[in-house]
Amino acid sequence: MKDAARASGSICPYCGVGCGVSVAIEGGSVSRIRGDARHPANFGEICAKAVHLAPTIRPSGRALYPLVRERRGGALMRKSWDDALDYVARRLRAIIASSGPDAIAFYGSGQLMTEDYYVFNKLVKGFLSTNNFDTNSRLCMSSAVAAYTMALGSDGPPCAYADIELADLFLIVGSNTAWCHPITSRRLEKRKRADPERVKIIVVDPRRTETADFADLHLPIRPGTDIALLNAMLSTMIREGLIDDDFIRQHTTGWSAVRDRVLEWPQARAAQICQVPEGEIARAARWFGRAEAAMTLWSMGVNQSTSGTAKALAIINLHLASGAIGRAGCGPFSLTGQPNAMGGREVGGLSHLLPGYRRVEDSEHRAQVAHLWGVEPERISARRGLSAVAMFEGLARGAVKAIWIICTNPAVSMPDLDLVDRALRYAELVVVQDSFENTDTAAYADVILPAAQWPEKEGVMTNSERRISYLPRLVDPPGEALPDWEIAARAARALGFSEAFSFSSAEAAFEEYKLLTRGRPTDISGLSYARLRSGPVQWPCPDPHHPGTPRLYSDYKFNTQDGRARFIAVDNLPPAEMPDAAFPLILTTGRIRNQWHTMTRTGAAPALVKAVPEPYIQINSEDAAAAGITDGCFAEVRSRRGLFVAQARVTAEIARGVCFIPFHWGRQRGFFKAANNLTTRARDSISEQPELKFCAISVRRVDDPAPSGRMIVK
């Protein structure tokens, strides 16, 4: 088979844009990555992370064989797959027998393929009878999930990337799109250049990022004040007659409560809280209200907050009030951070969900899923499972005894790393299933299970615009690594559930999962591997002749009981931890351009590491002067939870009182290089997403590290 033919249909395994890639294979290995001009997510363009994928596939650092540590402090010993999974099954059965099924937990990832998610969810929720299966998507998109569900009746962004070419107003909130979703950013820039006078871009971000550089209006609000700004914008639109009364009357409920709430937010009040000029709030509101087609793009700056769900609801309120939803070029569009975070939500990959956007608390939903799985409905627990942070809290206090971690690195990515350290040390059993054996999390493992990674397995993923793409297996995995779905199926058989987990392929798992979407908002009954090999399709796609659905709610029928969208009144609430005399500054964390998540993959590409080899702290020039910090010197950063040390980047490009640190580094690369030493595990009461974008810190200058490794404070 020719290399080009082998490459067709694959997608990049990084962010939620879901770019199509062309993969050259030489000697059974990946040698070159190029963009796939046929894929509608990127039309051939790719970012530097995708260009440098080839080095990340090589065997160095890869998990090659099952390893078991039979006692704490002992060595990891190579085992056969049967022996390793029998050991895990024996330990899990013993814990369930003594402490019940909720004493075990599974923590997955938005990097898993849909089939991987499905088989694990079936095992955990249907056969082990616990809903303790959550993923790092809880840290990423759960606030957007909650807001879409509350306001529109179900999860799922209503827009498509194609709407970018049709919009004339972009409101970008809490997203450095240029760095985190660079291909989407390029589309935005092209749209602006195509019609520079008519198209307006507003960026809301406390930092002047590259995204803000191409905006017509940058609003550097104080972190945590998004709702004050959004409510004031809607208040201005009401006062100036820039709302769609007919749409509100015909297609929504709850307007009067929202109207009354936002009218309490005049521009002057919001300007004082947000620390931006009144006139700029008015300008943003008028541009939005007068736009023919307005899109809002948001990401972690909105979601990672104790009021993340409320912030997303405030965005949706703007769109419902102006009728900017369900039409070409319009809508509230959350940008996912992981390649299959969307697919994980569809398949039930959060602890309160079942496949097809069903909920574990709903008895009818449990019965529907149980029927297909061939178990009694009572086998599926009616209790919400533990969310991501709660799992680790449960481990730390002894309520949870075992955790199985799949394709993610929580010892770097979770907030409050001291908690994670305690949790993994206290756990009776830690199973780490990963493609790499040298991660921070793997250091805690009692069992390491080697997993195939992209492009060593086949399956499907769903990008941010609900577009499902097929990924072929292009090369063999190294050593004895297996696809994640197959590991789950083998584990299920070791646990005694052979008949229900007789999947012979990823396609068999996909075909079974597909049955659970029929008649649901996520209906993919019309899809198959054969069809997807010809090109990606956006759900819903209920029959083989259906073309897919680029845009939801084009008929203005929402997925609520009465078919109307719901306005939900929200108010500005302070973050969980405010600055004080001891910790006077605000820390926000985020990504840098050429790294991704915890550097497990991008850290293996020398060209990507070279650009930014070490973490840093970005600090406002006035705050730096007050602390005696100069550009390039080392700074010690403290929060109520821990310590971080790095070089300072002194700049006027970040609001006074605010600091920024990239989160990619873990303690393994240097104990005090981990940003999540500092962050808080406070979380949104609805979405349970942690507040990774806001905590109180102090900063002071230190000398360069002494030979002993100690820092000398000035």
Ligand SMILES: Nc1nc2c(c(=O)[nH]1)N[C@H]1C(S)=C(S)[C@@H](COP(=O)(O)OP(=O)(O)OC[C@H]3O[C@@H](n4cnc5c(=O)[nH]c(N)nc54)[C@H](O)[C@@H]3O)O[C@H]1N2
Given for the second form:
Amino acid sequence: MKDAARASGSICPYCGVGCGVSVAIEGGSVSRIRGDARHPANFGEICAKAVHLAPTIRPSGRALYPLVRERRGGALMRKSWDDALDYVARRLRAIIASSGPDAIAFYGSGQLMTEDYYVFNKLVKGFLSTNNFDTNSRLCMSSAVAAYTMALGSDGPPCAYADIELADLFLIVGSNTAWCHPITSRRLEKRKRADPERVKIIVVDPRRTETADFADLHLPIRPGTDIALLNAMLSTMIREGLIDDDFIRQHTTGWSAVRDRVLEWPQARAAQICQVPEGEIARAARWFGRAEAAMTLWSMGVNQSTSGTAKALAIINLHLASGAIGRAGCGPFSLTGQPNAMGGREVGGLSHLLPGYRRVEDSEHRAQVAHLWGVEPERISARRGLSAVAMFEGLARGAVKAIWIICTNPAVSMPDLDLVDRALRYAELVVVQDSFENTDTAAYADVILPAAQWPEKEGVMTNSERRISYLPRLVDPPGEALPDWEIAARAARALGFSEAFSFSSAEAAFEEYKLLTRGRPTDISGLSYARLRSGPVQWPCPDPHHPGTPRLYSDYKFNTQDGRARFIAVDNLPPAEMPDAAFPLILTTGRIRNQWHTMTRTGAAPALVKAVPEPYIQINSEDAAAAGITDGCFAEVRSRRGLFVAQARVTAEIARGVCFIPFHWGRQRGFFKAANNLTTRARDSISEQPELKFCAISVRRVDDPAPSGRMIVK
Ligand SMILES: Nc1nc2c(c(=O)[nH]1)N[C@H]1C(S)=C(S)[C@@H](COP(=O)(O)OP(=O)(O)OC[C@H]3O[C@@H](n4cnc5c(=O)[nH]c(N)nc54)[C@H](O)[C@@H]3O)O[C@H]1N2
Ligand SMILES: Nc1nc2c(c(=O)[nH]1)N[C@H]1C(S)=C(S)[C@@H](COP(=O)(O)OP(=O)(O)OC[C@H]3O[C@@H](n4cnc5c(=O)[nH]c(N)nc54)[C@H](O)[C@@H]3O)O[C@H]1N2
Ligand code: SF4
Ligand SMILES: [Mo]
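Having gone through the form predicted on its own, I am curious about the other one (the form predicted together with this ligand); can you provide its structure?
Now the full complex is given, and it begins with the chain already shown.
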């Protein structure tokens, strides 16, 4: 009999929309992906990245066996898991003995499953006594985390996707939803089509993106000036009586300071700074203020900024002032990038957090977690650990001596890649735990640990709307690759912590983590693998009969001590590195529709590579003319940190003075340098999120590149 395809439910492993998929398995491998019509994130729809998942799962280059290079300059040698992990344990113990626990660091990822995150976090913070466990979510979500926590008392996007069908105003700030959250975007477009007169969409983005194409109003602001715009919108709403005085009085604190601050931002002042017409700011403010249900969707154009936290606070201020939160169709909604960025936050996967939205600096929180982990409270350090970029600075300085990198490719995705290069060369020990052994980061590894990837392991992930889905293991990992949680547990046992890390399954790790959520905002006491197998649930879900929580704060009780939301006054500050005579243009960076980050997976799907095979720089026609650049010619792009060559796309679809480069291509793809050789590691002082969306550059035409920009520049 022919080997018939068997289909199982899971979720897509790419973006934070968290679409349900049905995965057909034939002959032990994935043959086809379809949308799951019952999953409430997508109701059957999926985007091209998911359609073309099959060819990305078993391409060449997979990490198959543990490899160890015992001597720098020597070859990587195949080892057994036990030998490789004993080697790592011995090296880590020696570094801790000579330099203390803060000399080691772990750098994880929002693409890990909750169980993976949990076991690593427990090992590092509970048993190795350092809080140096941070993740790429620091480059992604940390400004949103900080703003939610400051204004609402805890992290956690309050909205549900179902609110999209109930909203009549969408303010989309710094998010190219059409390319980066395609299914959410389709839902929005459908909402607009269903009631075109009433529903209004405003897009704030220096580029005319495909998202801007379906907007009623596109504000192509100068990058970094969002706060001027948002403050001016609120100031207009105050002057025109479009705020909700009752809500402000009953449910918030701090209004008068915000009112006074935003009144310093008349439209004319903002218009000049943002470089958009005054009348359009007024129009946006009136639409927002008069809407019955207003939603703001934001992502990296807001978060990846030295003012990222303040920008997100300015968004939340708009919602608190108009009472657009906790109600149907309302709320400040941070769209998460990675499939489990949310789960990472819940398990305390940032270096200042502990599981259940607890903080390392809070002695009561440390005591609660230590109790459950069966360690003395003093075992958990009271000091914030290093944030992502600071870890690499520490390595380059010699203060940090070992780094264990899990499920992320910082040699392409970190800002200021020369720093990353120095850091990884100076490090005494670099462990890379990845599904692929040919990444830019793996080139620096002393130890490569082969990880199972989707759908070779089971676990749970939380999407942007706090919805937890279960992902089953559907195929066997190749070679000796193991699930990430299991690598962490085996490493912990090699380090001598056998009892606390005796987990025999992902489910056992999930059950233990669950205990740490009881009574917390993220309470999932009511969930189990068995329940999740029959459908995803939005947290909090405190008991087995609880249906889950579509919308937070519907009782207007916020997670602050007095139960009120906090207004926080913010001002527009310039980005860290402004253009000048030597570097006259602004560089912003981001994504294209069909590639995922550093391309280790989507780069293996021919259908996804075809349309955009190489990096490019998008440049405004007038800037291009001034630099002698014509469409299709090669441009050399310089910043204070490096140089990059790409083909020019000359266009009027980007604001004058601004250029855009997608950051997907690294050196392993054959290119001279990556976009992040140009970017700055300046970061937000509260969230420590780096300013990946703004640095100063110069561009010039080059006439003699080798084909495809793979030129050798002296
Ligand atoms: N196809 C695809 N989808 C993805 C990903 C991917 O790699 N590929 N990655 C996922 C991840 S992890 C993330 S975090 C999300 C990111 O999703 P998005 O944030 O939507 O994507 P980006 O392209 O990084 O940036 C969004 C927009 O911010 C604009 N921008 C730049 N500076 C400013 C500014 O100062 N103000 C404003 N208002 N806008 C500005 C840029 O022009 C850009 O269009 O996408 C997720 N989805
Ligand atoms: N200039 C610029 N830089 C940026 C951004 C930007 O907008 N501009 N955005 C930033 C943002 S928001 C993000 S989220 C980051 C993303 O940056 P990265 O995290 O570096 O991106 P990925 O390519 O997704 O890296 C994931 C790695 O994990 C591996 N992998 C896949 N599945 C598994 C698994 O199950 N287990 C293990 N162990 N490994 C696995 C993949 O092969 C890959 O090497 O980039 C950041 N960098
Ligand atoms: S929208 Fe995101 S989660 Fe949904 S199919 Fe596309 S990449 Fe996957
Ligand atoms: Mo991200």
